[in-house]
Amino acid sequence: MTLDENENHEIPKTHPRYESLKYRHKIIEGLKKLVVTEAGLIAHGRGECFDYIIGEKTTQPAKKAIRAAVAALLIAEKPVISVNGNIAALIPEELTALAKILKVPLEINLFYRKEGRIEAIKNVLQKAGATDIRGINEEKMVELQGLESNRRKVDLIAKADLVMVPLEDGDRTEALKKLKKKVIAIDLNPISRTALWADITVVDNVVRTIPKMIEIAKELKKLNRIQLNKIIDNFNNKNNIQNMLDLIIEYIEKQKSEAFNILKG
């Protein structure tokens, strides 16, 4: 099936892979609109592989990390949510809603800065209702120390005390940490550099994480700073990632057993 054929192809909601295919098609549409790059298609497919081995659901370790992430965003003095093409294509409305609830700006920060791409992403975010979008004015850009890729060009991220990186981005996460910034990562790969370097790692699919963050934000906004700090202090990222890896091993063992039973007939 070509991309043009895919445009008119409706996925029946009874299809066992309906949700996965729905978001796959959103990524493809994003490619057509310059929001997503060809490399973004590969990254999305890699993420799907990891999603399979966590059971395509938000696990307890992920829920714990989400709660800590929201608390951290609420108490940060200068938080920023970084936006790349994939997340803009997948869940722009949810991302915008989260930014508004938390009163955190969105900053477009790209590895592949193809001509017209920043404008395309900005348009998608504005259509979704975003009003505070950064990373679109070259005159306000500065270079982040420790990076040589296009991601070094930043706006508010330069002075942020906390940056949420939704989707894998190892080199920038390392650079942000070396600059003494807190990092929240949403990454389906629990052993990526992004996941291991971050202060809070949510090992989950962004299409599930961001809506869950909105739900938690409405609850945690009622808490005071002491209560929010307690949530963060009770969170241990290293232990949480280890728990996530244990769950993955358990899931694979279970699938192995079920597969063998099928093969036996």
Ligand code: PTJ
Second form
Amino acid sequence: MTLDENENHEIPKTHPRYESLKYRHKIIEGLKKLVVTEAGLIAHGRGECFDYIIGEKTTQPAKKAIRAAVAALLIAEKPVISVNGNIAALIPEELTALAKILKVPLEINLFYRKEGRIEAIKNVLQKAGATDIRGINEEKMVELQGLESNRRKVDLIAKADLVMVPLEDGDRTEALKKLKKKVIAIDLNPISRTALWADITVVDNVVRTIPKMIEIAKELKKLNRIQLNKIIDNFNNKNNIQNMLDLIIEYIEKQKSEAFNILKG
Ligand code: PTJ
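Switching conditions: you have the form predicted on its own, so give me the form predicted together with the named molecule.
The next block holds the full complex; its first chain is the one shown before.
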């Protein structure tokens, strides 16, 4: 099995870090196609590091947050899923499937607005089956108040009541909150500004979260508004982030004793 045929990197499926390497190569391929920005490689590496200390699995607190996030997306009046280069490179098909099942539009919103990137991301999403892609028509764009980065240029996000921001820098969540919007963040770093400012924070890898959200969306679509509201009301983001941090501490303690056993020989 070749992960990157152009460079002939043979990585067998039996490789203990196959999954991680597969996504690394998707990011590298994304860089070559302009989908991912150079800083996206660094962001991915930071994500890998946090993934390592949560045990590279979707934890119980993450599952709780995912349920609340799906319920919130189903109940929102004008929800939008924001798309950056990394998520478009990692899981375009799953992201498109989630948008379709929830009937939520995808809006390309970039921190690094290099020439040709929006077009490249649009192509990836279209290839994955997306039809309603926003953030591509400059004439429809307005500027978000309180935000100086390129992310200020938005289309549907301007009027959205709920914005889902998978893996991003911290500047925007704060601005969106000040504009009284609800924010769902997917961020492997539980103490990032994005994670701490969001209403619902899923501390997990987007490559696991989005497929899980599709599964939960199929289930929650059968519920009525009262039942969906109950899921949201029973979710406490502050407690959930605290539980996540406790799990990380526990995991590191466990790894520490295992490492000491190996070091003892
Ligand atoms: O495509 P653009 O131009 O919009 O730029 C996108 C990046 C990601 C480069 C930009 O938003 C950025 O610089 O982000 P930061 O500040 O590096 O933050 C990214 C956050 O996402 C960090 O907290 C990472 O730990 C986290 N992260 C990285 N990979 C993943 C992730 N979270 C969930 N799943 C991942 N796969």
